[in-house]
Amino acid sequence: MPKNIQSLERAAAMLRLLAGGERRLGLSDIASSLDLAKGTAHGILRTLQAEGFVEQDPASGRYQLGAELLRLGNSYLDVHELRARALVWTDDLARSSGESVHLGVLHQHGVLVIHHVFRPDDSRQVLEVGAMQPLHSTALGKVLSAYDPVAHTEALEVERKAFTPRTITALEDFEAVLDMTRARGWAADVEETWEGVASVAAPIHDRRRMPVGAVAITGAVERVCNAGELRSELVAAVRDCARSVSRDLGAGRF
């Protein structure tokens, strides 16, 4: 079996230990209670500092948890909380359309697939949970670089690799797609990143009024598209579905 990092495992002690006190605790505290040497203790305090993980009071040089560690759990609750308010939305969305349904957040330079509802019919399919998805091609992708400034960064920093002789490589035509999904609400993937498979998405917002996701509407060309086009009715399911756990999340009438 495996040998644990010990440093890891002291830092996590650490940290454990930040979170259960009440108050603020100098490195004498820190360092008897794991017993620690002083000089091990500091120098995992102070890579935690580095990173974010801790803070320490200027006036009386004692430490406590770090914002990062906030932004980490509200990213962690902020996921949970939309799959769960998203989890009816989306399973009435596969219903009335008759496709998949995947809801996507950014993560790592793509989109992560949190949420994956099956087309409602009795052929073979794998569930996507977990899979990533590129942010420059996919319908999922396209509305988060739309609507969140820092997908529309990592897209524009990262190679946008041609899939297929339709995906938009080049940065003032991928550009230009941003600005017509911005201005229409929604995005779409026909043949861009899997051929014979086309996709519309739509951005959720949460309370803040920000993006926190996408939904999206994913199935055959021939099924979702009439005349090359998407289906307008398919469009408005997903435009209705990200509404509707827009408002669950808070946001309010879009």
Given for the second form:
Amino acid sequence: MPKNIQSLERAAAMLRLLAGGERRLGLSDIASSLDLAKGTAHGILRTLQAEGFVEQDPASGRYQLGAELLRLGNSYLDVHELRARALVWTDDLARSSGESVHLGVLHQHGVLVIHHVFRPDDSRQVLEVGAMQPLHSTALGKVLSAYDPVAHTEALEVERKAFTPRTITALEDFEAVLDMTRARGWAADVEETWEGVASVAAPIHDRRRMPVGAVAITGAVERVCNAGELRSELVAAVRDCARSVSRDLGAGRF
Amino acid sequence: MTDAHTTTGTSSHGAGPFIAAIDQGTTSSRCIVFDRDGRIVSVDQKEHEQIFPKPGWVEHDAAEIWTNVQEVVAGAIEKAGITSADVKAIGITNQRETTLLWDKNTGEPVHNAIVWQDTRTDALCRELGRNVGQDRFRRETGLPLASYFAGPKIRWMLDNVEGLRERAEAGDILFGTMDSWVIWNLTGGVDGGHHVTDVTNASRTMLMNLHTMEWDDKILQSMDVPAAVLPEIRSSAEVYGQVKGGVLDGVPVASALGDQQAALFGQTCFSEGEAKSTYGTGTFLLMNTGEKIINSYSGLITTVGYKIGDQAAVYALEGSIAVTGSLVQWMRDQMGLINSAAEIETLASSVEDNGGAYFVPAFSGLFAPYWRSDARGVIAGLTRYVTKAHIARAVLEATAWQTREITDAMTKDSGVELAALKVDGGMTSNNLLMQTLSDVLDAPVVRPMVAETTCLGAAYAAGLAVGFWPDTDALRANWRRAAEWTPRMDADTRDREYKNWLKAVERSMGWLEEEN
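After the form predicted alone, can we look at the form predicted in complex with its partner chain?
Everything in the complex follows now, all chains and molecules, and the chain you saw is the first one.
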């Protein structure tokens, strides 16, 4: 384990100190509380101030928490909000593709299905909201691993189990798949998780271009693929849907 | 199975033709263009001003609404990249009961439209009830005397706008709900516009006899409304006339349905016993009762569901819940317990159950099936154990139990058991609510793929009228299930929870002492 960065630890301690109730603190209070030299404390405070995490009261010269911290907290996207925003677009994707649609987010080393639209035929289907999918073999999981650094780390740490002969398990091969996913903007799963089932997924971003989830269509490999290739119109439909949801998240947030 | 799919295109809609639908709603006017599969091609929407002249009064500027309707129609057609030649018909759905009187010679409204929520006719309704009370006209109209309905609102304007009664009796004034206003203007206005309404809108005036489908002379006399102002009552799906002018010049105007009836139609509830529930600010549940007029003894409303051309009318029972989505908004805006409406699910999901708490949101009394204006909201069953998450759960359960009370009343009145509930509206994105609903109803809850069931219903009716779709079976074939929730709660739990809910409801009653 490499050694932690000392100045970041000190900055974190300062933020905790300033967050400890409704108060403004002067430079010397902060320095003495954290047992730092005044010059060191001032350097860190100035950096935090430049990032917007700390503000200085012009009259008293005392420090308090900055507005940027508040914005950081609010930028967390509620998964139910994501579902509500995605509803129309995912309905339309299911309707136009003729396949079922899933919306997934990273959760506990896997993909949590937060929304599911049935395949638009009259067959009996069970709602899969709340189900988990593996990160390394599904289209949703690959998209999240490719775009979300946290998911990436988790996908590298978990055991990459072979569900079918086509599952990619070797680290190098998996990384190559993620590179390709980032390069073309979508991922596929052709019989890598379930025999006979293929899936295409694309990333959903929020207004800060943070990856917040992924949307996928899933269906029988005979329908989703044509002559061994994924049908390009399905890929386009999934990407259009992901862009529409992303646009909705960006446009409506503030 | 595979054959049907390989032919499914992904490049949205084909080349047409199309059906357009106008939804003249309470807060906005919209126009949506649909293709033959019932898929949305384009949407345009514009909000209008809510005018509050006094507490309890709500008005709309009908001229502003007509301008907006023209704009959204033009907008939707432009966004679709089509012309009037591609549009086979246009249908109309509208906020129900909102009442307008206008001068037929100038086309100018004589007063702002009085909106359905407006309570200025409360006292008038009590007066009209005489010694019989609010059920005086129920046998003929299916409705209780309440301030929502149009008849008393017409009477109020005749009594309060100077010189209006004389002009009305001279035949210079026309009455209409918003469907009539839009159709009259679309088909030419002062230049030969058709003054019509459909049976569903007419059934909300308290002036139409449900049995004859005609204006009831006795009620007109009792309410002192001259017959000269009334539109002709037509079916919900027939060609009323052609659009005169504008981007849709020459297109047949071919349907009108009140918004909740349009949703029933859009959900393809064409068989007796089929029901839909629309979850918005409030909730409206309608059940198709076939060609039977069912008098309610459980506080429901009897109304016309729809009438296609010269086919027999189909009736419906209606139950409404005043506070559903608005309770979630209250948790967000007044209580500050959540940041967005969607977060109620996150908070509620953080606990396993309601912790013993029950929330009866009788903010303005209890509606169906109780009709108790002396009730006020309560949260019952509080202990130190209860957290805000339990309250959030109780909030969602309140919507589910209130739905259960209405479906129970419908079963009691109609003798028909609810086989499944079709849902639409904004709250259907709440997965926990939909599961809870299925649990407490002990029936499947089904969400269709097109969320815009109201506009779709108006489009369907217009399309049927011009032969764009051959029959209701073809519409049923368009209906797609997007999601289905099935009951997971065991019977003992359900019975116990229902009993607790009913106890909490009892505790909300009798809070106001001056009324009872």
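These figures come from a predicted structure and were not determined experimentally. Residue numbers count along the first chain shown, from 1. Definition used throughout: the rigid core is the maximal C-alpha set that superposes within 1.5 Å between two forms.
Relative to the superposed core, residue 9 undergoes a Cα shift of 2 Å or more between the two forms.
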